[in-house]
Each structure stands twice: as C-alpha cells, then as structure tokens.
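One chain is shown next in structure tokens, namely the form predicted on its own.
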Amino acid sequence: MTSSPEREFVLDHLDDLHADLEAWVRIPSISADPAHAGDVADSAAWLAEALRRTGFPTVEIWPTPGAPAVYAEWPSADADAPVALVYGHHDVQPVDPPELWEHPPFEPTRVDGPDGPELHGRGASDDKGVLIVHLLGLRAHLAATGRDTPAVTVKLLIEGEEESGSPHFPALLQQRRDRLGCDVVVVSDTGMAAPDVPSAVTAMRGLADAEITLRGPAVDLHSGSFGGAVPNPLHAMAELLATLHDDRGRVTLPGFYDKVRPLSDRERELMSRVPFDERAWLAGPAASRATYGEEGFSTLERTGARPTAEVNGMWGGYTGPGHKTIIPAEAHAKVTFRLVSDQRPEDVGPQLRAWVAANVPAGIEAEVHTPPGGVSPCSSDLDSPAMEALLRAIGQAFDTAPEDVLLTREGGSGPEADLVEALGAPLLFLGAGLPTDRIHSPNERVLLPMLSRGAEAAAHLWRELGAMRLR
C-alpha cells in the first residue's frame, strides 16, 4: 500500500467516523412508521449538528409535509470552481422481524467479521454510514491540501423519506431549484463489488408500483355450497400472476419492452469483467437454491441491468387459525416492476391494465391501482470528465489504476433520475457499502474498513474534480 496524505488524515481520524456513526445508527429515523416521526426529525438534527461542527458554513433543515430533510453547502473560495451535489438519506427501514436480530438494532454493536471489523445496526450501511464518510472526507480534503475551503464547492442535500418512496422529495427539489445549482450530482447511496474489488456503479433501475384487487360474489360464500359453481377470486388472482413471466422469464405486460434500451457490447463486456461467485451469492446475500430469471442474461445483467415484475405480496379469504369453509368474496396482490433505460414508470399502469383485462375470466371483476410518480431509471455518462475523476479517486483510494476500478450496475431504485431531471447535472456513484451488508434486513451490517476507504475516495475526489475544471 502506498501513502497519501488524505489516507493518513483519515487513519488517524477513524475513531471519529466510528463514534459519529454510532451516535446516528442509535437514533431509530423509520419514516414508514409515523411513531418514529419525531426520531426522524431528531436524526435531521443530529446531522445538521455534525454538518456544523465539521465547519460547513451554511447548514438547514428543510421541512416537507412528511419528513425533514437537510441542506448544507461549503463555497470554495475559487469562483471558478466546480459545484458537486452530494445526495443521500437519513431515514431508514423498519427493523421487522425484530426477533430475528442477533443484536438491538439501534444498539450499534461491534463485531470482528471475516473482512474485518464490523458496525452491526440499521442504517449502518444504508444509509447512515455510506453517507458519513463525507465529514470525514471532506475535512481530510483541507487537511491534505492546506485549503481553508474546499477546491469544488460542496452542497449537500439529505433527505428523510427515501426509504418511504421520496414522496415529497420532487416537490422539494422544484421548490429549492434556485439553491441546488451544480455541476455534478454525486450520489452516496450505493455501494462497491466486494471489499478488495474497487469499483462503482453506474446505473440504477426504475420502479413502478401498482395493486391489483380481483372480486368475484358479493359476499364470502359456503364453499360447500358454493364451490365448483362460482368463479374464486383466489384462484383467478393464482392464474393471472402465474403468467406475469413467460417460459422465458420476460414479463408478459405488452409494451413493457418496447422502449427498453439493448445492453451495449461494450456495456456487457464492462459488467462480465466484475468477479461473482454464483454459488457463493446463493449461498450468502440471496439465501437461494437456485438462480432465475430472463434467458440470455447473467445474473449480474438481471440484477442490475434488465427490467422485472415481482409480486410482492398475495391475500384475500380467511387466513386466521383453523379453518373457515369460504369461496372470498376478493383476491388481492401488490406487484412492482423494476425498469431500465428509456422506460418510463408512467407508461407500466396502462400496460398493466391491459394486461390484467385480457387475463381475468368472466364473472370476476377487477380494479388496478397504480399511484402517481414512481421512479424513472438513471444512469451516468461513462465517457465524461467526472467519471474520469471518480475513477481516479476510487483507484487512488485502492491502490490501482483509474481502468482497473470496475463498472456495475445497482438493481435497486431511488429519486437519483429526479435530481437529474431537475438540475440538468450529469451523475456520478460514491459508495462504500457492500452486497453482503444485510440492508433492508435483519442484522444490517457496514464493514468499517470500506467507510474509510470511502472517506479517502471522497477526499481525492474534491481535488480531482476541482483540478478539472468542468464549467
């Protein structure tokens, strides 16, 4: 390993990342739940606290009608410098099941892992402590360089409702549009390959979401009585879900593929260079016994690079103890489909609702239920001068060369495409979390030496970027 002065300030400067994280990981910020609202808005505060102690000059917590999120920004004193957006989140999951937690989670425990010393809690990874590195990158930055501010001039813009759809977070950014100006957007939400595999994603799919109620009699029927004469909901909502996917794997709304864009060569050449251990991933993150999906694609090119229908969940009748003889009167499914780009998620309700007319069968009636917005799919410019500076960063972070760091995909969605949209900035991933970091699970986990890895990559990229000049 070599030196820098930006990795001995963060080495030296570990114990405050860890104990800032854990002060953060302690505060239970879950916007689903409206009983945490007041932990939400004591996590922006935290944050806007160590935002200001970290010497940023301008901090705010900017209210929505759901939950606050927090500004920052540190002018450079070059008037010509670059402005970078850092965009993340401080709200988190619900922790359910909570009994299947080896530790509270929002008791931040220290575990010696196989990589490594682990931080065990929610928001540890996702997002608390991929978004943490940046107060420590940030003042390593100063310190490496001898600034008093920073070479680019940093915003940062942290959000509490991602983790519940960002439903006020478009509004946000239209209502605030004339302080989020920037150059690039850097997107702290994400994560890398493996702990010894540098790299960074470039992509993120879409979302769309819809629910899908079917109904047949009036009322629950005698199943004795009844059964074999009259349409069951149940089994009608079984048969129409059963053919979302054809014996190929491909979703089977028609359009849903007419505007997704063709994977490049190039594209796929970049995505089978990143290692992955099938058996491995089964028998680890993905708890599996067999992979799945559409013909003709890896699993890495599923996950993170082609469009999906899920269901996500199925009910309807009587499902108490025992048993209650009924042919129900309803059948119901919430599905959401992952998208790619070009599609759009405005354009899957009508699709949907096609598809599910043409698929019922008489007698039984149905409504679908898609709710406005839902997330477009984004994507960074593999070819532009900022990702030329990631790139160096990250390989400056790891030791090895900008072409060495490499490019993947991340399967899941967040407002990344909304802040495009809106501040017109091209986009780049700086992540520090891991497949393996359990999120959104039980016993969530971050492996601490990526954080600082993560907060050296973040303090070579404000020189990098600021050495380029982008305006």
Second form
Number of protein chains: 2
Amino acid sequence: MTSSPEREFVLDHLDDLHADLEAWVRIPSISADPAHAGDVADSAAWLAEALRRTGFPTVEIWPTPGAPAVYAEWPSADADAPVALVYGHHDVQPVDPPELWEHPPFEPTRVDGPDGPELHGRGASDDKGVLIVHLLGLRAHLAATGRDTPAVTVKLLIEGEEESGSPHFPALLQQRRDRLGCDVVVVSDTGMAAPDVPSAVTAMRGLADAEITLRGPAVDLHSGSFGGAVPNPLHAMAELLATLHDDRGRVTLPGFYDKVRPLSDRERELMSRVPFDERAWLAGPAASRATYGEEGFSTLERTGARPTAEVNGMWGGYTGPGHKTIIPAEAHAKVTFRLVSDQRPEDVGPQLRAWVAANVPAGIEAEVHTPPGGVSPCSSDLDSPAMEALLRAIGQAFDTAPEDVLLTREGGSGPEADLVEALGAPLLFLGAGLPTDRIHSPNERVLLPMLSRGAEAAAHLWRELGAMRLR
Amino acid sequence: MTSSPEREFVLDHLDDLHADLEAWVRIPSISADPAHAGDVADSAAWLAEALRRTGFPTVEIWPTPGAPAVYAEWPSADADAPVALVYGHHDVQPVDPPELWEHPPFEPTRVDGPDGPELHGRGASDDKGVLIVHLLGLRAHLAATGRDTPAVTVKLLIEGEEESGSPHFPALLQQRRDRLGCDVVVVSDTGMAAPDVPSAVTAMRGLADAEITLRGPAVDLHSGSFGGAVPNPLHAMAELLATLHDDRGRVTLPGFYDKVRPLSDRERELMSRVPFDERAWLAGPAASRATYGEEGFSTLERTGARPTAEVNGMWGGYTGPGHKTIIPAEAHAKVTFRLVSDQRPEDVGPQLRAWVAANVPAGIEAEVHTPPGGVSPCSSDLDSPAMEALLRAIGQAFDTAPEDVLLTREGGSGPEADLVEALGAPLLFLGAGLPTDRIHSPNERVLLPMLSRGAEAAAHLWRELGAMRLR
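Complement to the form predicted on its own: the form predicted in complex with another copy of the chain:
What follows is the whole complex; the chain from before opens it.
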C-alpha cells in the first residue's frame, strides 16, 4: 500500500469525519413530510456552519419555495484554475416502516460488520455520508499540497428536495446561474461496486412518473346485486397492468424504446468486468427470491443500462379489516419509468396515454396524470481529461491503477441532467456508497472505511483536476 | 283496484309506519364500525320497544359476543296454527364516502321522486324499511280479521350483524334452537323487480371471501437500484388477478363450476318474464357505462343465478401524494365469490389456494387467507303450499293474480342458508325494496308506496298461511 500525504491527513482526522456525520444524521431532514420542514431547514443550517468551519470563505443558504439549498464557494488563488461544482443533497427519505429498524433511524449507531465498522441511520449513506467526505477531503487536499486555497475553485450546491423529486431545483439553477458557472460537475450521490472494488459511476437513469385512475360505476356498488354484470375497475386495473410488460419483460408502451441508445460492445464489456455475485445480491440487498427482467440482459444491465417500468403503488376499493362486498367506483396505480439515453421524460406521458387508451376495457374510463418535469438520463464522457483525472484520483485512494478502476451505471435518478443542461459542464461521479447500504429502506447504513477512501479520493481529485488546467 | 280491510287499515295508519321508520333510521347502527357498537345496541332497544308497543307479548334482546339480536313471539290462539319465523337485520352498512350523500345519512329526509314519495337515509331500505312493514302488517292482519292473536304464530328474529357477515348468527341459532322452531321462514331482506311489478325472490346467492397476500422482496426496495431486476409483487398481483376470469368471463378457479346446478329452461323462462330495462339499469342503479360478464347469460341471470368472483379491494406500495420510487415488499387483494346451488363456501378456499399456487410468478410467495364460515346459497321450493300462499298475498297487495307475480333471484347473500340448515324449515322471501334503492351506496332510499304494499302483503300472508294449516 502506497501512502500519500492526503491519506495520512485523512487517517489522522477520521474522528472529525465520523463526528460530523453523526451530528448530521441526527437531524431528521425528511423533505417529503411537511412536518419535517423545520428539520430540513436545521439540516441546511448545520451544513452551512460545518462548511464555514472547514474554511469556505463564502457560505450561503439559498431559499426555494420548498426546502432550502446550501451554496458554498472556495476560490482557488490560481487565476486559471478550473472550477468544479459539487452536487449533493441534505434531505433524506422517510423511514417507514419504522418498526423494521434495528436502531432508531435518527440515532446514528456504530455496528461492527463483516467489512468493518458501519454507521446505521437514515441518511448515513444517502446522501449525508456520501457527501460529508468533501469536508475532510478538502482539508486533506490543502494540508497535503501545502496550499492556502484549493488547486481548483470548489463550489458546492447541496439541495434539500432530492428525495422529493427536486421540484424547485431547475428554477434555482436558472435563478442562480451566474454564481454556478463551472468546468466540471462532480456529483456525490452514488456508490461503488463493492468495498474492495474501486469504481466510478458513468451514467444515471432518468425518471418519469405517472398516476393512472380507472373509473367504473359512478358509486361503489353492492357486489351481490351488481357483481358479475358490470365492469369492476380493480379487474380492469389488474388486466391493464398485467400487460405493462410483454413475455420478454419489455415495456409495452408504443415507442418506449425508440430513442434508447443500444449498448455498445465496449459498454457491455466494461459492465461485465464489474464483479457481481448474483446469489449474494439476491440474498442481501435485493432481499428477493429470484431475478426477473428484460430478456437478453444481465442483472447489472437491467438495473443500470436499460429502461424500466415499475408499479410503485396500487389501491382501490375496501382495504380495511374483514370484507366489504363492493364493486368500487375507482382503482388507482402509481407507475414510474426509469429512462436511459436518449429517452426524454416528456415523451412518456403521451406514450402512456396512448397505451392506456388502447388497452382499457369497455365501460371503464381512464385518466392518466403525468406531472410536468421528470428527470432526463445523463452520462459522463468516458474519453474526457476530467474522467481521466477522476480515475487517477480513485485509483490512488484504493491503491489501484486508473485503468483498473471499474465503470458502473447507477439505476437511480437525480437532477444531474438539469445540471448538465443548465450549466453546460461535463459530469463526473464521485461517491463512496455501496449497493449494500440499504438506502431508501430500513436499517440504512454506511461502511465507514469507504468514507475514508472517499475523502482521500476527493483530496486527490482537486489536485488532479487542478493539474489538468481544463479551461 | 279491489280494496280489502287489510289495505284500508294500512292506508289509514301509514303515518305510524313512516314515523317508526324515520325514528329507526336516525340510529346509526353500523355494525362494521366498533365506534357504533352503542348505536347498534340502541337500535335493538328501539326495535324491542316498537314490537312491545305493536302488541307482541314476548320481546327479548338476545346478546351475542358481537351485536345483540332482537327476538319476539306472538302465539296464535289456534292450537294447530303454523309457526312463521321472520328474519331480518337491524344493523346497516357504513356510509362512506360521506361527501356523496345529498342528505345526511342518519337524518331521514322525504324526497318527492318520479314514482312517489321516497325516504332517504342509510337503512331506509336495507333492512329497516323492508322490515318495518311487519309492525303495521300484523296490526292490519288483526284488525282486518277481527282476531286477538294472529292466524299463525309469528316469531321474529332480527339480528344485528348481517352487514358484518353475521359472524355469531349460526352459534345463536344453535343456542336458541328450542325457541326458534317453525314451519316456514319468512325472509324480509330483499326487494321486488320494479315499483309496479309485484314479484317474489326465490333464491339468494352464497358467499365466500378471501384475502390474497403476495410477497416479493423482504423490504421495500429502491426502484432505481433494483427496478427491472427483481419481481414486483404489484406486477404479480395484477398478472394473477388478470387471469381470475377467462375470455368468456368465467371464473378460472379449478372446479369452481363443478357443483353449479345448470339453469333449467323453466327457470330461464321465469327469469326472462321479469321486465328489465338494461339501459335504464345501467344509467340508474348500476351507474355504469357498459354491461360485462359471463358469456351466454343475461344480466339478470349474471346477477342472480350465476356464480361470480369480484375483487373488492386491492392495495400495496406507496399510495400517498406524489411518488415514492419503491418496489414494495407486499401486495394485497380482497376477493369475494358469490355462489349458487349447489356450491359450498368451504370448497372455495382449497380451489383458490390451488389456483394461486399454480399461477403465482417465480420469486413471489403467496398467502391465501379464507376465514371460516361463508354463506351457502339457498332457494325456495317453487311448488310448495307456502309459496302459493306467498304469491296470493303479494298478488292481493298489488291487485294482481298470483300466477302473474314474477319470480326473481337475489344476487346478494345473507345467513338465510343457516336458517334453513338449523331450523329445517322452507324459505319464503317477502320484501318490498327495489333495485333502485341504492343499498350499500350513498343516498340509499326507499319508495314509501312500496312499504305500504309490503305491509298489506304481510297482513295477507299471515291470513293465507293460517288458512293453509301447514303442520
């Protein structure tokens, strides 16, 4: 193992990183729940204070019509230094069902796991843990290089509504565009392939969401008097959603695959290098009995590189104890679509409407609601100098050659595409979460040694990017 | 129009009937809601008092582990008079959704409708309205015949849990069997074909209910990280329920139709005589855009004489505002089956389990819960002397020859089969509700002239049955 001044500084100051993360996780910044609006504001205030303490000369809280974002800027003294903008979020997912948590979600708890010490708590990984490395990483960069200011101008934009679909983020980007100019966007909201497998995300899927309402009788009907003689919207919803995928696991919306860029042989080869133990994945993070999906693609391709349709919620009729013998007036379903390049979220609504109209049974009225917005898919340029800098930085932090840093794809979606669009800068992904972190689920955790590697990689990245003179 | 002393008495005392019904409807005796347990007890107490006031020498409230039943007995002075037992229920359906009611459900409101005055309110028809006719009917019988005691011994057993599936009724019948001996059971919980169409129900469907739970991942999963790669229980539920009926609208459970007695030509001919305006039915009570159902059968046959499967409720995943991008751990559905002779409710559980096991997709675990009990189908003997008495009584009340009283079938289910089984007596149905009464729905109502006809038919029935000397 080749040490470095960056690594030495990080290892000497790990307690700071752990203490900061624990303090931040204690703040239940659930953006989806209006009752937690005050906590989301507290989370922003805590982060602003932590950034000031780290040394950022400019730290601001940017209000939005929803939750506040935090902006910070530390200019490089070098006149021609590139500008990097770090993106992340300080809000967290809801915790339900609370009874499945082994430790209270907002009382961060250290647990010794098979791969080293873990910290359990909502947000311990997504995104507070993944993001917190930048505080120690920047200090390590300065200490290791003996600089007073970073080798790149570092800007941070940490939003507070990512877990609620970032409804006000595009407007914020437009409004603050003059402050956000940069040469590269560093997204810190992702993970690596496995604890001992340095890797970089190169793409994220997009997202479009929809709600389908089917209406049958004008009122709930007595199923004794009317059962078997009029269309039941719950039957219609089952029949409709049963055809959302064909026998090959492909989404059946007309035109859904038209803009999907086929995976190249090189891309498939790069993905196949990522070590993946399907049995362990099923038994562990996926907690499932079988794989499933689109014919002709591996599980990693299915989750990272192919578009999907998932029913996230479905309801209608009587759902209380015992039975109520009704034909309900309505049935509902929430569906989200993950998109890959070059699909556009705004295409999904018309495709879904056409599909529903063509498949809804006689006597059932359908309504499809697709909220405006959605998330576009996005990806890194594998051949750019910034990408080379990132792979060198990760390689050093993990004692690996840059060409052995694996390239992965993230199945989730965030507002990264908005950043690309608004700021016109290329994307890098630096994040030290793990697929086993149980993000969005009970017992979320982070592997603490990954955060120390992440802090070191961040420190190396500023030096490497500074040396590249991107502009 | 041929009048009769019974009719004259009824018409002279209609205000009593209306006042009694309004007072009873004011009591929100919703048996499914534990918060209304006191109201169900109040409803029993009100009925007991009304029966005492009518003249019943014996009136008792029979407690059960659930809601109380009311029992009353008025022995005939004639030693060899037959014994008739009237069955009905004093509990009512829940009112949700309350915002769809034009008048508060427990403030009975008189409305002038196209067929005459209506009374609106929960229970105005089912079953308080249909049942209340026996108070005035018995008084009319005594007044018209000049008797001090009825021509038959009249017993009433009015339960308080019919709308909750009569969970304690079979045990009550066993426990009180020595008090309930009778020659004929008169069920008063049904309706006639139309306002000007005298008819008698001759059969009711049985009922079996079930809840299906499908389990996929052990916890809710992030649909970005896992979507498209593991089975989603909501997709599985949609696929499963989409195959509950085949292309011909037949229920696909193996063996489901094995014990169904085919409709005879005579039965189909009798049903075809019932006037039925399908367009008016769709626009009115069914409030639906199209008919639907088993190939080869009319709407009246589908609702009355054929077995059905209806999904009454379905739920799983995220159902709140906005979206939550999960693959949920579980999906649920409530399904009820209507049964016809000679199907048995206890057969449905094994049939459903076999069907689910054969159709559940890989990676999904299924659980089928079928509560014990259920309701058997039941029917009247069309050729019995008691049936002839009933048709004569209804004919007189509606100024129609007995052979012109139409025979219908009731699609709903009640504990009538338990009465037949426990008491060994044949069934008659006397009820003056209408298919347009919106029972179990918002804005339930009863057509008041039907209740006056019903009271008159009840008065005629006691005289006719007394004359038959059934025992």
